[in-house]
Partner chain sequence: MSIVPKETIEVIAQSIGIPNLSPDVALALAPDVEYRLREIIQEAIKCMRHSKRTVLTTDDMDSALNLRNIEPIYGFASGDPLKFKRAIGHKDLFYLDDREVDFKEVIDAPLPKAPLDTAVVTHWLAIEGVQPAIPENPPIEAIVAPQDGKKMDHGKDDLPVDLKLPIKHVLSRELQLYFDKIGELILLRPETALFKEALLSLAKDSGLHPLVPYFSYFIADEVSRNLSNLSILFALMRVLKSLLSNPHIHIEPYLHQMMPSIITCLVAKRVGEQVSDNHWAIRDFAAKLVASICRRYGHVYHNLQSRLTKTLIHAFLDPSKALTQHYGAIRGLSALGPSVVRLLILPNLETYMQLLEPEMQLEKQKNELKRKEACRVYGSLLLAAGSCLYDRLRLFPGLLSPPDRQPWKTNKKIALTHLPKNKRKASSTLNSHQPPTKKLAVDPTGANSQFPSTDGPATSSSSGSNPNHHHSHNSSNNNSSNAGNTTNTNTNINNATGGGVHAQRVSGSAVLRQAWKEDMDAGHLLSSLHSLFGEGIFSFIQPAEMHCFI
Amino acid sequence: MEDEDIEKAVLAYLRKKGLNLTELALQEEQSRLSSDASHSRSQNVADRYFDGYSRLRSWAYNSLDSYKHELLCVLYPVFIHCFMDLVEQGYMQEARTFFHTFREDHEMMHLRDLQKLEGILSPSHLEEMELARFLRQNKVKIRLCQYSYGLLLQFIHKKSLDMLGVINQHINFEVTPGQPTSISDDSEAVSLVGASQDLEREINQKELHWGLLEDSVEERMEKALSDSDKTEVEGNKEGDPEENNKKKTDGNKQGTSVSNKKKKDKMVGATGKTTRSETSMVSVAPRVKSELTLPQLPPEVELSIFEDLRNRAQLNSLALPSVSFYTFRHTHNGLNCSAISHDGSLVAGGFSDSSVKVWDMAKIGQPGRASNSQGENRSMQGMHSLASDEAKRPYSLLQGHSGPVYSVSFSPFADFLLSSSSDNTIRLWSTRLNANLVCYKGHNFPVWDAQFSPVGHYFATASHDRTARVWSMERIQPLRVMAGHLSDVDCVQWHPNCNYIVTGSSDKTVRLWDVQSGECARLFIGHRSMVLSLAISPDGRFMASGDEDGTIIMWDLSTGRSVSPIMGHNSCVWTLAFSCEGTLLASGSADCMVKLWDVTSSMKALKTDESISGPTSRLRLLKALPTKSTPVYNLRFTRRNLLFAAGALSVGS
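Just the structure of that chain by itself now, the form predicted on its own.
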């Protein structure tokens, strides 16, 4: 008979004979022995995880420096899954001890995730917490060289078999031939991937038309400029003989000075022609048809663009842009976002008190004049006092949201303004009437970002509901819903040809979406924290993304791989902007710095060697422009290549 059967028989006999005290004593003894056995088992399980991870950690930290940074990448996923395994099996006290013992090793790179995981207090939390569920359902991809992978397998089989199950279940290794990658260049050394290992590769093999719109306004204007230059040069050639004859007949100083002036003007004209030909390097990009019905531009708008192109400054590593910085003061930490119009004439701010304010730069410093304010003057009583208050304001006040405003965006010609809020809505405002025109409802949670398309009329939004949506001004419902991110969609940006949008998310990925189909056309994996800012080069081929840690990564949209990851700032990168010809990248951060980067070298390196599989080169810092104490909220290059920036002065500075 089994021990359990014998114990049951003894208890039944004692009960039959009426020996109640003896029966009770026997039951208490059995309970004590069972508790001791259970405690022993839990202690054994906890010790197994503790000892196995300790040995792996000690071995990784004591390995050769050449391979150490690769082997250390294995520790974090093993650590979090050992912790969650203990929680899942009900060993809560042991799990907490394990977590706090080794937490310090990973705080520098994964502090935000650790703060979330620290809130797991029971097995049910593993299902309820989004991050924990995501980590359990998906594997981590770790890139190792062949030799590092061999060393790891050899150690695990000899001295750390307890960790073998954790590694097999939750980690995918991408083994590469040759030497280990450097610490700074490998942005994709550790990244979370979906349940399918080939998801990223499958998405990034889709065909992508990254070129510019055919017959665009800029293309027509540059062609007109080129034709006018040819006509001017031909006219100068025909006029040269007459000028020479004049010089022969009239040899005085005045004739000589006129001739010198002509030569100077001719040189300036030739220089201008060279400048414009370099500026129009984006015209080398392939041309594509628009999948959206685009609005027609009024003649006066085309004329304005024409004048801007004629007067555009050519920027490069030796000729940096002029920078104008707008500083918000006395905001009392209430400013959440800002936007600057295409020519810098209007500046808007979104505030925590649900208001939007618009400043006309031409009126700053002038005597106050009354401005319209949406939602004010609702009664005749007190009208004069309200009008007096309005006259004193240097801005137009737009009220309508019922929660903090997180994003504002001007249309390409500054006649409209978009704002998004925690009240789940997007509002369209007229900058001429200072009035709310439309309230768009569709998102189920706060809307973090809203951006107009390059041609206006259409706009895209990003939300806490993990979706991005494409809208048109004339419809109150979205045209497309882009779903696929595993966490908040924090930022959104349009491709120059309006056929795609890109989104950055708290799931540490960037996705490019086809506007026509609503499908994901590219998946970019490499960031190690939430993506906060995006920018696309004017030719439509390259994209820059900035994250919470201060990292900036350049991506090639055609292949989906990173070009040059860098640690650009010491804090969150809140805004990015390319110059009009795409030779410079400007970045603004919470570290109160504007930085200018030379991207030409990275692009040339990529184009000269398309076979390179990893990051080819690094962005070169051209200039760092510190503010006194003003985090940079927004950057904007005008069509003339003047750089505008905006931010709120920090309290106490």
Given for the second form:
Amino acid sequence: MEDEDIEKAVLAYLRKKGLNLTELALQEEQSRLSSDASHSRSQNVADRYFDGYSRLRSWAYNSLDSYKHELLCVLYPVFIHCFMDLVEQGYMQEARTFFHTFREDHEMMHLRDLQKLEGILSPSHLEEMELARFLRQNKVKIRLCQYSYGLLLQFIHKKSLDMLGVINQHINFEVTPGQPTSISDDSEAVSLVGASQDLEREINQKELHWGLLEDSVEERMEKALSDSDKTEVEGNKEGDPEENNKKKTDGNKQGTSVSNKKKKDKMVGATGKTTRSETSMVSVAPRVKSELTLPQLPPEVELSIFEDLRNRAQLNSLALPSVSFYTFRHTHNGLNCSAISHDGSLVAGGFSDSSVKVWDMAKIGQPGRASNSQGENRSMQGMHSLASDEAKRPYSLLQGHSGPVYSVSFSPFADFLLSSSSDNTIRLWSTRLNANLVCYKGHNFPVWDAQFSPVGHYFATASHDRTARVWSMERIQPLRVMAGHLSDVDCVQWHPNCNYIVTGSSDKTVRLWDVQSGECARLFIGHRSMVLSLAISPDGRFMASGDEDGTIIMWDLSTGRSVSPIMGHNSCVWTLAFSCEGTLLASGSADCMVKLWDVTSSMKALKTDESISGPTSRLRLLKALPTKSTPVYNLRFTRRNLLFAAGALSVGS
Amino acid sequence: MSIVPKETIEVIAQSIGIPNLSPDVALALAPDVEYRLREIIQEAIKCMRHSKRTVLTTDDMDSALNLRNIEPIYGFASGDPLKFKRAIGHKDLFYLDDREVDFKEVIDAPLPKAPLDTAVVTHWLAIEGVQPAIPENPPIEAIVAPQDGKKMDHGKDDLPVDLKLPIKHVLSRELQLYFDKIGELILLRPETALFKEALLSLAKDSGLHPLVPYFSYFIADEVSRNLSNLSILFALMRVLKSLLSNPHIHIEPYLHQMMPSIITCLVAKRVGEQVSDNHWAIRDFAAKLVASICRRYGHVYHNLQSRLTKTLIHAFLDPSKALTQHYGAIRGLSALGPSVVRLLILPNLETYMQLLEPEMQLEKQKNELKRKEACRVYGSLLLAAGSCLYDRLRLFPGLLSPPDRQPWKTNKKIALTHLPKNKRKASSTLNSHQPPTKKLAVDPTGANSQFPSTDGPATSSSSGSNPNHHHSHNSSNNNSSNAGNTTNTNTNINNATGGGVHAQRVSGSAVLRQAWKEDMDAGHLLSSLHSLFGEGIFSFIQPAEMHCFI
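Which structure goes with the form predicted in complex with its partner chain, now that we have seen the form predicted on its own?
To see the whole picture, the full complex is given below, headed by that same chain.
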């Protein structure tokens, strides 16, 4: 204030005296000084960040080997927050320079995030960009051992006080006593998500009933078997785990009838063969009651399922499945998605020209008798007249959408087909009538994925509007809206017991939702890029997820821990499928490969040392089956364990 | 500061009708433009992923713009990726080649072909985890590790195509020229003196080894192609012979490629263009070649000879095969040595003769050509049997000297076991030989036709011709006894076809009896052969032995 007064007085004095030149010179000098000051101040700030960070960096890189990897974890959050601090304070140029100087240190681990953050060019962007906002709002959690933490504190207090602010503001240290964690623990992968880890922990502590539905067809099948043939019942091995599981699940899901039945089984099973014990992994899982009202199965369908189950090929690491490949030709890059019915007889493709095409493979096999077989064909009775004018085409064309179709899904018995499109709608088609039945509107943005539930009737959708929704066929409004993902929900999959759905998102997380309550029941953090495909093992305990980079991660649903991240493919994993006993996992990718993974060995290892959290066990690659420049869009195990794959032949790439 | 320079903003502003944008505004806008661009690209990438693609297209950009409720950019929709061209003189300035198109051109142009409709085809990607080698699946080489691939190549060694590839690089220009020249000679001028020189060179030059696979392939190829061209076949066989005789060439690994073509030459149904061609010569040549190979490599490849004889005897015993093929088979077998003849031809001789005879008779076989062929076959049989007989008899050089008996006893025993078979064999074998040995076709046929009934005149007539032959060699025995003996044996044999032991004992002198006792098999052989061929067989018997038998 005083300065200003003096200045004014001086200026007034000069003006009064008419010393104009002197006044100008003074003003000029003043302005120069002030700009200098501001400039030097900005220089100072930038330099402080620059120096502070580079000092911390060189210190971390020169630290003791056994603690180095822990200390290096600190660098990345410090780096991005320094950058964002600079941006926030408006030093755009300096921020850029800073970013580019140290960028490559982190490119290997966090390339995608860096690419996004690079786009931040003004303080307002920080507010706008979800990732940046998320990072600013949440603290990063880093686990350090006691000694590393001590080292870090020592260094910061002595040499790099500038960084103290950044670290204090954005990093939560979780100090663990004892030895530093091993490098193989992928701490960096989770370091970014920070506070969401708390959320994750909180969510993942919820109770989860991952068991299978009681009174499922498989169970009835086995029951029927044991009734019809007393010698051919389940082995005694199978009885025991069921007993164990009953204890585990607090008995609240086990009806008296079930335990009665089991006793009977056990009695007979004591002398029974052990051959079935290995294969009936499905029945090992605990039973849960369905929280949804489930549709009744027509008896003839049930019979056909029985037949399929009886003829199921047993698969394991030694007996690999046969793979039949459906190649879409002449798609002109228009095929967006495909689906295969449960028995592989129907194949559907969703196209970017908003059409859906359905091929009946049984008919294609015998083109001469096409007209005859229509009459005979169980599913074709109703459409006889319709088919006659479309006889020229080998497929049935379903038109109705007004934008690219992003997913198609068959109902469990292939009588209905769902398609979701970028026109924000989901359409239900009848494969018998080849006609559109319902158009479901509810999403506000393109619907990326739609999946029928394992029992039919219900379906789940995932959309760009960051929600997943659960619908029933008879209502045009969704039954549940699952909101919580921070970015697009890219894929959705049902749990075999229909009480849960899992969703994969562009925010690199997978969530498990309780269908009844609509709440998030599990949060799985570990992917480094958008999650593209999901599959849940038939016993309902494990989940596999594949992402854009080709990584496949197995998760234990009950604990929420990842079992084994592997770089399964070189490119996007479009599809995953478990074999019917859950012994094999098949993955299909944009790198034109179908790969078969051994699930049993890695899972066994997990079951034995459940207490040890280390993701030591990994999926074992059993077989890689390359295709001829055909990216694999879809994989499906039939009930008889034949694997169907579908993909579009890509020409000239 | 941002990657979008403020000049760009100014240019864009001008293009949408804001002529004087203040630099401050441009500077402020530039970072935001970049941010929005990134945002849209991020959305476009999502659309790309959900279209299951890995290449960003203009459609993705359009749908990303749609997502943001922005008017898409029109005019760039295209199925193909856009082709950017570099502006000349600028390092990193690119532009889209956007040609002006005349409306008239578009209208006048014929309608483009309708694109093929989408179709689904199915194939087995794997059967129980194993990928079948079908065209729909990628080639296996792409999958397996390199060392496995090498192994496979090695396994396919017999496919000449595979061989050529790796060797091509090693082959020097000179060798290539040499190979081309030889090939040309074989195919175009097999009669010239130059070709003979070439054969010599092939038989003697060292350093030809790299060419062996080529030659073997070339020969196999050309033989199958030129079956109707005798001169080329002959040339090829000669080349083979030269190669086989070249001491510097390690030809063994390629034998399996060469054998089929030689055998083809030997037993092919038709060789040469016209029936009048002298295909007998090439069969003879091939037979010798086969035999020489067997002699040379038989001990290395134990099954070589057995496989060969199997093939030949098969051809020989199949009555549906042509006579020419029989001829080849007989020649081949007889070239392999008398023991082969004795074991394989002689047992079948009698039955075969019954087949052959009608073919040779003027009345029964009207076709002159067929009859000639039959005579040829007869001649070959006679030769084979005769040489076999000769070989047998030669084992008893001191037939007359008692001290030598001992070693033969063992011999006899072995032979005795074969005896019944041998006889029959012998009887059928000999038939074919007469024509080549005697140019008079009528005479032997006559003898033959009479043979089963054993007419006196026939024997006498044949003996009349034969004795002369023997006399020239024979000085110690007199003519008459010889002739008498002949008739005697003849009649004896004929009376007791098969087990004529008694007959012989009765008729022979003391010495002769001794001989029969000692060497019954030889005697039987002779007798049965004689019964089938008449005197034609005697030309194969050494005078001395002849004498003791007769």
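Numbering follows the first chain given and starts at 1. Rigid core here is just the name for the largest C-alpha set that superposes within 1.5 Å across the two forms. As the structure is a prediction and not an experimental result, all values here were calculated from the model.
Is the shift of residue 624 between the two forms large enough to count as movement, that is, does its C-alpha move by 2 Å or more after the core is superposed?
Where the cores coincide, residue 624 shows only a C-alpha shift between the two forms that is less than 2 Å.
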